[in-house]
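What follows is one chain in structure tokens, specifically the form predicted alone.
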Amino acid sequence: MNYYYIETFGCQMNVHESEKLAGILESRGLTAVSGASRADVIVFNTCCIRDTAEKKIEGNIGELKALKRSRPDLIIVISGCMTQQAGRAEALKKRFPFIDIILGTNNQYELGEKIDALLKAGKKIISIDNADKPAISEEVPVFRTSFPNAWINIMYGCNNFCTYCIVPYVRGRERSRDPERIISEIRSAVNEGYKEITLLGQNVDSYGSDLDSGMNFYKLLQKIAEIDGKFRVRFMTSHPKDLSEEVIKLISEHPNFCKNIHLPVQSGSNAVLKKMNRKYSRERYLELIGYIRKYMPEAGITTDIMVGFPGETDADFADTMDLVEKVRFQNAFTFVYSPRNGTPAAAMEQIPADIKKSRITRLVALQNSISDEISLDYLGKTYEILIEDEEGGICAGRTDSGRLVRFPGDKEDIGKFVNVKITKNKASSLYGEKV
């Protein structure tokens, strides 16, 4: 075996877990290739957050059948959230018998040993750990692929059980990493030249709630603020029921912490929030927005919004539109509710597709108009940008507040901080020139 190919579906958590899968394969001497046809090991790291994601993944798995037939020694591995669902691994094995190894979210660190077992015994392998609180494996090598950003988990799992969400069922309960290991990993990444650290967790604000040391998210951020070096810190995702004024104020006081908060609201209706089991009210959410505006007036606030949740009335949707107008999000990730088997909301009375479509269209139009108006505020101003990418002589990077800016530059500039004057905006995109 010489080459591997990993295809990642889903969230930033999955992206980072794919870096760990890559780390395992790299440590065994394999090299990444850009296409599945050249690989000796193919890994699909899957997502199950929405039905459309699962259908796409299944379609991609099906396309591997001919490749496996022509190359019987090819090793095909399916891992991640989709495989962790009850009965899903067995269903995948039955539908796609050419899959060699199926790993759950809590078993991805076993990739190397399962490949050895497959080669030795020649038998298909399924490894799914269904424990509520599976152990955290700290010794997995990481092959980072997102320079200049380094993804760093601070915790795993979720205790919230929002009625629409499958995550607690496929990732287990909350488990916080040891704070010293987190600080050590951040220091190593900064020393290796990474300029942006993104802290990951399903609900970062509840970090430490399972530790006996009294450590919490606020105290962890205090420790991170003491690390020397020029770098930025972002984190995702915050939960409105746990984000505090104390944390918001701390972020405002340290230049390394980006003034960019992603705070999923999901709905502006108290009735819908209650049915979603979100454990906060519209009023509490707006109170948090007030704290952010108070301490960081120019902060970029982004959110997730769902339309068409079971039982959502016209009045409920109007509350969501009203909240969007009041908050004026920099950007919103909007989506239509889709049932997930095994969640309480899937058993509720569903809303017709045409109503969902009408509402999402109206919501997107409103948010686009707000994003366009906010973009006008950037014109003529100069911002420090961390360059993340380059293509065709055009660099792309983000402001401290999270806005993506494009401007002329060189590939060698990736990972550098530069000052850019914003010269034009097109829709919600910003363009500028180095100064």
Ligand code: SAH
Given for the second form:
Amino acid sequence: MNYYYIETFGCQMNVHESEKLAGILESRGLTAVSGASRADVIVFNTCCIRDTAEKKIEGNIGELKALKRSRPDLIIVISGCMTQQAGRAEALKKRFPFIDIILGTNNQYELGEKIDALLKAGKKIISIDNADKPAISEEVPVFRTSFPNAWINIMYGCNNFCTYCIVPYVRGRERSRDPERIISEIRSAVNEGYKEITLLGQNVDSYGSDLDSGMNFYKLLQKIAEIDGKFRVRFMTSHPKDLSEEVIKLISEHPNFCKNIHLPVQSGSNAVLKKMNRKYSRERYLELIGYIRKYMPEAGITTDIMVGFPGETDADFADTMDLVEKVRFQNAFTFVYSPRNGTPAAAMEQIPADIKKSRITRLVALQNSISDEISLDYLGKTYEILIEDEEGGICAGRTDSGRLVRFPGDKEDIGKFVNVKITKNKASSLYGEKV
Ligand code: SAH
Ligand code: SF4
Ligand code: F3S
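Switching conditions: you have the form predicted alone, so give me the form predicted together with this ligand.
What follows is the entire complex, opening with the chain shown before.
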């Protein structure tokens, strides 16, 4: 056993968890390869947020069948959110009998021991911890793959039960990490040369509510602000029901905190927000946007929006379009509502597919035109960019506000801060030159 291949689907949470799966395999002497065909161990870290994600993953798993037939020693591991759905692991095993190990989101730390058990007994393994609050496994080695960014969990799980969402069912209840562990992980990453720290949680603003110490997100940010060094801090995701003016002000006051807020709105209609169980109104949402603009006029604000939620009327959709025009998001991730088994919204009366399609098309067109107008504001100005990537002599990096900019540069520059003057806006991408 020499090589492993991990394919990651879904959100940043999964991207980081794949770094932990990689850490386990690296600590056993395996090395990553860039394609499944050469690997001895293949791990799929899955997502089930929408039907499209699941279909794609099932297709990809199906493609492994031939590989397994030609190399029976190959070890195939399926992990992540998909495996945690009720009855899903058994169904996967039945449909894809060539899978060797199925590991739930809270069982990933077992990867090494389960591989040993498989080799010893030759029997397929399913290991899923369905507890409401599974223990946080702190001792897993992390093999980081996103330099200069280091992902750092501050919490796991979700308590919110938005009626469309599968996450609380596959990730359990909120568990906050010990603040000292978070701070020491940030310090180590900064000492190792990481220049960007992204704090991860389904709802970072409720950090600490399950701890006895009176800790909260505001106090955690205060502690992070005390860490010396030049590095950027981002976090996701903020929930409009919990984000406070205090936190927004604190972010505005410290140079290390990026002026970039991802604040999913989902819908601009109060009736729909209520049915979604989001626990805020469009008025409160717009008030929060007001605070962000007041304290950080330059901030990049991004969001997630869904169309076609059960019962969404033309008037509800018009409210969403209106909110998008009022806020003027820098960028929006737009989704068509997808019914998820076992969630309350899946049992509500659904909207016809053609209406969903026409709404998403109109929403995307509106947001694209706004994003393009905002891009024009960047032209001719100079921004500090953290270089994240390089390909064929072109570097890519972000402004503090989260905009991606491309400009000529070298691979050695990855991880450096440089000043770049924006010279061109083409197909929603910004281009510039180092100054
Ligand atoms: N915890 C974060 C995001 C979780 S999922 C939050 O609360 O905002 C990321 C995005 O996927 C959500 O913001 C939502 O817009 C979208 N999403 C979640 N469930 C969905 C579903 N059933 N159909 C379509 N989009 C969905
Ligand atoms: Fe899903 Fe809502 Fe939790 Fe986000 S806050 S993960 S959308 S239930
Ligand atoms: Fe993330 Fe998908 Fe799970 S969005 S939390 S990987 S269901």
